[in-house]
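Below, in C-alpha cells: the form predicted alone, a single chain.
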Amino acid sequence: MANSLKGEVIRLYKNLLYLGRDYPQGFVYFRGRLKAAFMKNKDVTDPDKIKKLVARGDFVIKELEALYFLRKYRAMKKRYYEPEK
C-alpha cells in the first residue's frame, strides 16, 4: 500500500472511530465492528481498490453525520414544538 493511501485509510478509521462515540448502540458495538470491517479489507493491496473502499468509507461518515443531526432535531423538535394531535 503506498503511504498516501495508508495515510488515509489511516484518517478514516479516526474519524470514523471518532463518529461512533455517539452511535445509538453504543460505542464497544460500533468499535468492534468498525475493526471487522477494517480487518476483513486489510489484505487489500490494488490502489484502485482501496481508493474505493475508502470512498466507501467517506459515504459512511456522511450517513453518520446525517443520523447524528436527525436525532438532535427530533430531540429539539420534541423539546420546543406541541405533538401534533
Second form
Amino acid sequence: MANSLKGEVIRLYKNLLYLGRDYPQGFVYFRGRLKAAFMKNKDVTDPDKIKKLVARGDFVIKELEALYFLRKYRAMKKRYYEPEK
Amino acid sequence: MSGRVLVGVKRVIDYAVKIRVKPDNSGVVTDGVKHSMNPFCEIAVEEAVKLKEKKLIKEVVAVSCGPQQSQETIRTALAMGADRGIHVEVSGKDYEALGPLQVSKILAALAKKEEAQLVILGKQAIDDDCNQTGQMTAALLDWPQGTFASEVSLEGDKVKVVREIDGGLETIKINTPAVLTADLRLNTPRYATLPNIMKAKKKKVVNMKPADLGVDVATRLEVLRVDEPPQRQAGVKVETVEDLVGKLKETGRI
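Can you give me the structure for the form predicted in complex with the partner chain, which would complement the form predicted alone we have just seen?
Okay, now the whole complex, with that chain kicking things off.
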C-alpha cells in the first residue's frame, strides 16, 4: 500500500471512531462494526480502489453527522414544541 | 463598533441521557454521567460563527461558567469556529447554586469588559429550563433584546430579528449592542469534528474567577426538593362494553 494512502485510511478510521462515541446504540457496538468494515477490505491494494473506499468513508461521516443532528433536533422539538397540526 | 460577539455556552447533562434523581431528593445524579454542550447554545455558537464567515463581525468569544470540565464545552465551541474562550471558574457549593441571575451578572460584566457588539445565548438550557439568562443579561446591561430568534440579520448598527412567538413570527429591528437568544429553528449547528477539536487546542482560553469581574455569586434561592415526574399508571384491559362503562363510572369519567 502506498504510504500516503495509509495515512488517509488511519485518519478516516480515527475520525469515524471519534464520531462513534455519540452513536445511539453505544460506542462498543459502533467500534465492532467499524473494525469489521475496515477489516473486510484489508487485502485491497489497488490505489484507485482504496481512494474509492476512503471517499465512501467520508460520505459515511457526513451521514453520521446528519443523523446526530436530526436526532437531537427531533428530541428538542418533541420536548419543547407543540406538535404541528 | 467592536465587531466582537460574546457567546454563552453551558455544560449540561447530555440530552440523550436518562436523568436520575438523587435518593435524598437534593438534586440529580451528575457523577459519571455524559455531559455535552446545551443544544440551544450550539445554535447560538453556530449563528455567531456564520456571522463571522459572512465577515459581518470580527471575533467570536465563547464564555462558560462552571467547574474545570466546562473547559471541554468551550473547546467544543472553539472547534465549531469560535476564536477564543473565557472560562469563568465556579466550583463546589457556588456551582450548585449558580443560577440565571449569577450567570447574567457575569455575562454582563464580560460584555462590558470585552466591549461586545452582540451577546448571543441559547434561549434556555435543557437542564434547568429557566429561559431567563438572556433576558436578565439584557436588563442588567440596559441593552435591547431579541429573544427566541429564528432569523438574525445585521443591518449596519441595527439588527433585524425574526422572533418565534405564540402562533407566528414577529420581526423587530433593534439597536446594537444587543442581546440575542437563539431558538431551535435559527440554524443547523455543525458537528465539532475530531480534526477541529485538535486544532481548537491551540486557541486561547482565559481562566478567571467571578471575583475578578467584581461579581458576587451569592444566591437568594433555596432548592427545597427535586422529584421525578409522576410515573404513568398502568392501563387495564376490559372484556365487554359493560365492563368498560363500569370502569369509567368507577373512576368518575362519565
